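Next comes just one chain, in structure tokens: the form predicted alone.
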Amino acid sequence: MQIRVINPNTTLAMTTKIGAAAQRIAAPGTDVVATQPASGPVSIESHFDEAISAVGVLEEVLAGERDGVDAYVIACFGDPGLLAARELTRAPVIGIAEAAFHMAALISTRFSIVTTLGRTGIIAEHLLEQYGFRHHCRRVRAAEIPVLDLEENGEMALNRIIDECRRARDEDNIGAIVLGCGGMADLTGEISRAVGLPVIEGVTAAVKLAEAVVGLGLGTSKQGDLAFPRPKAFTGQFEHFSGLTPTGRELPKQK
């Protein structure tokens, strides 16, 4: 099984870290390939950043279709381009926010999210509503650190995240914590030990869900709004999408 883990930003160090965390959790025989777009924002911290990065995500999915990828993970907590990516393939496409919410709800009746910035916390609140998990989440908290501090000032960032997780534990009456950034993919063990609660991070959760969906012989439905997009003309910088006809390749057979 090959899973393409797409970091929607263009910071190579973060892509490498995300890929390593994904491969460590993957089952024997699962090959994880971590990729990033050729162009786009170096970090994703706003609706604007998400909109720009979504095109790069779609380019990576189309490349994966040519390579016969079995499943995709979108490794940004805003899940940019998720539904559009699902239109392009029969393979499962898992966003890390949606995966983390599902996993947290399986092991606790209430969880809190600890993310990077307050403004991205608002985006997480929108996703909780969209995915139907608002009732399960007690609070969305922000450590107020820029995303790139996870790469450039790692110890300081980790300490601030742990402090916020402890406040969530002590104040929110929760059973688990969700980390709200793909750049936190390597921090779950250390944070869980420091806080004493289960800590869920979306990259690893998405990889295990992707393995499960493929193992069940399931994939993205092509009935209704997730059917392949209709071929049409595009202009300007998107002209290369003109006449796009996704492969429609068959799902991997269940073993």
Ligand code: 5HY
Contents of the next structure:
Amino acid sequence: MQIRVINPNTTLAMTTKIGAAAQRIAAPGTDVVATQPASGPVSIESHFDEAISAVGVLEEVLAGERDGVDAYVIACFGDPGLLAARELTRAPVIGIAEAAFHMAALISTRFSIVTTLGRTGIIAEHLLEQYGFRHHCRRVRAAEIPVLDLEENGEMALNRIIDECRRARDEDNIGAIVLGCGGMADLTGEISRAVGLPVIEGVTAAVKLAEAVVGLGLGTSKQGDLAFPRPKAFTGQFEHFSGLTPTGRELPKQK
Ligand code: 5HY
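To complete the pair, please output the form predicted in complex with this ligand; the form predicted alone was given just before.
So here's everything in the complex, that chain up top.
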């Protein structure tokens, strides 16, 4: 199967790192293609960044539909454009925040999240509510590092994240930690060894969930609100979305 892992920001170093972490965890026979939008923010650290990056995610899904992709992963912890992306395809679309919440809830009754900047913590709070994991999560904490410090000041960023994870371990009465950024995709092992708790991050969790959904012969339901959007005219820079019709690509029958 082919999984398209979309990094919604436009920092190639982070896309490459996310792709490598995803391919490392993928099962034999799973081919990971890591992509990023042609246009958008170099990092996503606000509601504005999220909103702009969501259009880029949708462009990448439409490109994936032309390539016959079997599943998609949205590799930003805000899951930007997730439901809109699901409307565009029969293939499963997995957001890394949702995947990490599910995985953490499978191995612990309570977890805390450690993200980058405090200001994006509210986005994780909203997703916990939306996905029904509010009662599983003790706290949403922040290492107070800009997202691109994960690329530019890796050592410092890692130490700040480990310090915050240790505080979560000592203060939150939890069984696991969720890392709140796609750019942390390669840090789980090191942090888990340093903190002594299971550490989940969304990119690798999402790849395994995508494989499971495809493996069951399941995909995005086209019954109800995730049906293909009704074709219509779009104007200006979005004119190319006009008359958008589904590729009609059928998924393998459910097992
Ligand atoms: C992410 N920003 O996963 C989010 C993390 C965050 O560019 N990739 C980003 O801090 O919200």
